[in-house]
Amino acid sequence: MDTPEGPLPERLRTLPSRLTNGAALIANRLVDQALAQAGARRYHYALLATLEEYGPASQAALGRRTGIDRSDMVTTVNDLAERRFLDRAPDLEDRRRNIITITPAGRGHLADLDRLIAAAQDEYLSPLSAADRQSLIDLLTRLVERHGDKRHQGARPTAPS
C-alpha cells in the first residue's frame, strides 16, 4: 500500500474501513473486466440472476430488489431484451407496468455470466487458502448483515460486485 510518496501512515494501512474499501475497488475491476469479456455490466448480471432465482417481476420490483435505480433499470431492461436476454410484456392487471422474464437465451446467458464471475472470484481470492476464503465470506456476511439496514440512509446501493 505505498504510494508514490512513500508508504501511508500506519494509521491509515491499519483502518478496517480503509481497507474495506480497497479490496472493494479490486473486486468491482475484477468483476467488471470479466463481465465486459461477454459484453455484459454488474447491472446485466444482478437482473438476471434476479429474474432467475425470484421469476418474472416489474421493473419497479425488480429495482427495489437488486438496489438498481429506476432510469439505470430501464436501461439495463432495454439492453438485454435488445439481446434478446429477457422479455418483456405488459401487466395484465396493470397495463401501465412491464413484467420481466428471463428467456431461454438470458438463461445460456447468466451460466456463462456465472462462470466468468466465478473466475474473477478464484483470482480476487487468490491470496487466501479455501478456509480463509470462508471466513472472509462469514466475517463479511455479518457487517453486511449487522450494518445493511443503514446501507440505506443517505448511499444509493449498487448491483452485487
The other form holds:
Number of protein chains: 2
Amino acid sequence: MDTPEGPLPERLRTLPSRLTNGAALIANRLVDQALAQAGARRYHYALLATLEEYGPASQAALGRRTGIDRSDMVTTVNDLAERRFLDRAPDLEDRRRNIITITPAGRGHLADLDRLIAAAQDEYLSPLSAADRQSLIDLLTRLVERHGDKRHQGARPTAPS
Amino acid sequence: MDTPEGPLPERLRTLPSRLTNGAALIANRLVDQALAQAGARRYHYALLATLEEYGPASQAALGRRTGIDRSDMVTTVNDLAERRFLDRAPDLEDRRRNIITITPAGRGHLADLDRLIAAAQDEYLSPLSAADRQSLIDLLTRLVERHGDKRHQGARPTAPS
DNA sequence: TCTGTATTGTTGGTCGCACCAACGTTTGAA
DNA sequence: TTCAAACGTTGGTGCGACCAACAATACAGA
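Mind giving me the form predicted together with a further copy of the same chain, seeing as the form predicted on its own was just shown?
Okay, now the whole complex, with that chain kicking things off.
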C-alpha cells in the first residue's frame, strides 16, 4: 500500500467495529508470523494450551472449552497428532469419543509457542503503557464475555443488564 | 455451539490478540448483519463515507485514503455504480484514471447505512459504559495508528518509542 | 523524439479462518 | 426395542484480505 492520501473520513475514524477489526488484523498478522516460525497455527496453540492446563479430554469437550468448531478441531488434532505433539486414543468407556492427550514433545512445542506468542503480544501492544494494556484487556474481555454469553443462549437475545 | 465446558486456559483467557480477534468477530458479525439489510458490505460504507466527506477522487486515491486494496476497490466501485450510488467517469486530464463521485441516491443510501451502522455499534458496545467506550476507542485508535504507520514504512521496522 | 519508469485500473487469482450440513457409529433413556 | 442425542468425520461454503501480472497512459530525462 502506498503512503496514505490523508485522514480517514470522520465516520470511519472512530468507528469501534472498524477499529476493532483493524487491530485484529494487526494482532493476527503478528501472531501468525510468529507461530509460522514453528510451523504452528493459532488453533494449535489454543489446543495445546488447553490440554496442558486441563489434561486429557475428548475432542467435543475440547471444542466446547475453546470454541473451536468440531470440524476445525478434527483438522487441528490431525495436525498435532501427525507431529506427535498429542496422542489420540479411543475412549474405551464410550467408543464415540477419542481421548486427546498432550505428549512430552507437545509440552516442549508449547513452550516454544509460548515464547513466540509472548513476543508477538509485546509487539502488538508496544504502543501502549502497561496500564493501558490492562485496560484494553479488561474492556475486550467484558465485550467478548458478554457477547459470548448471548451466543450461547441461542436465538433468544438477553435484555442488557 | 453447545454450552461451554468451563473456563478457557489461563494462557488464552487474557491473550490480547485472541481477545481482539474475538471482539472483531463479534463486531463484524453485527455490522455485516446490519448492512445486509440494505444489501451493503463494509467496503461499500467505507467508500460512500469517504466520497461524501472528501468529494470526487480517483480509485487509487480512494484506495490510499481508506486502505482498501486496489482490486477490492474495483469490485466495490462496480457494486455501487451498478446500483447508481456512485458515478464513474474517465478523468479527461489523465486517462489512466476514473473519477468517482457519489450520487444523490448514494447519499440517501449512506444515510440508511449510517443508521444501521450506528445500531450495530450500539449493540456491539452495549456491555460498556460511555466512558469505557471512549477508552476502548482511544486505545484501539492508538494501536491501529502506530502499527499502521509501521506498515507504511515498508520493510524498515521503526524502533519503538 | 524516444525510452524507461511509474501510475492506474483491471483481471484473476490464493489462502485461511470461521462457519455449516450430513452421515455413520455409539450410547443410554424410555 | 426404539429413538434421540452425542461424537467424530467428511465435505463443503463464503468472504475478507491480500497478491501478481498485464495493458494503457503519463511524464521525466536523454
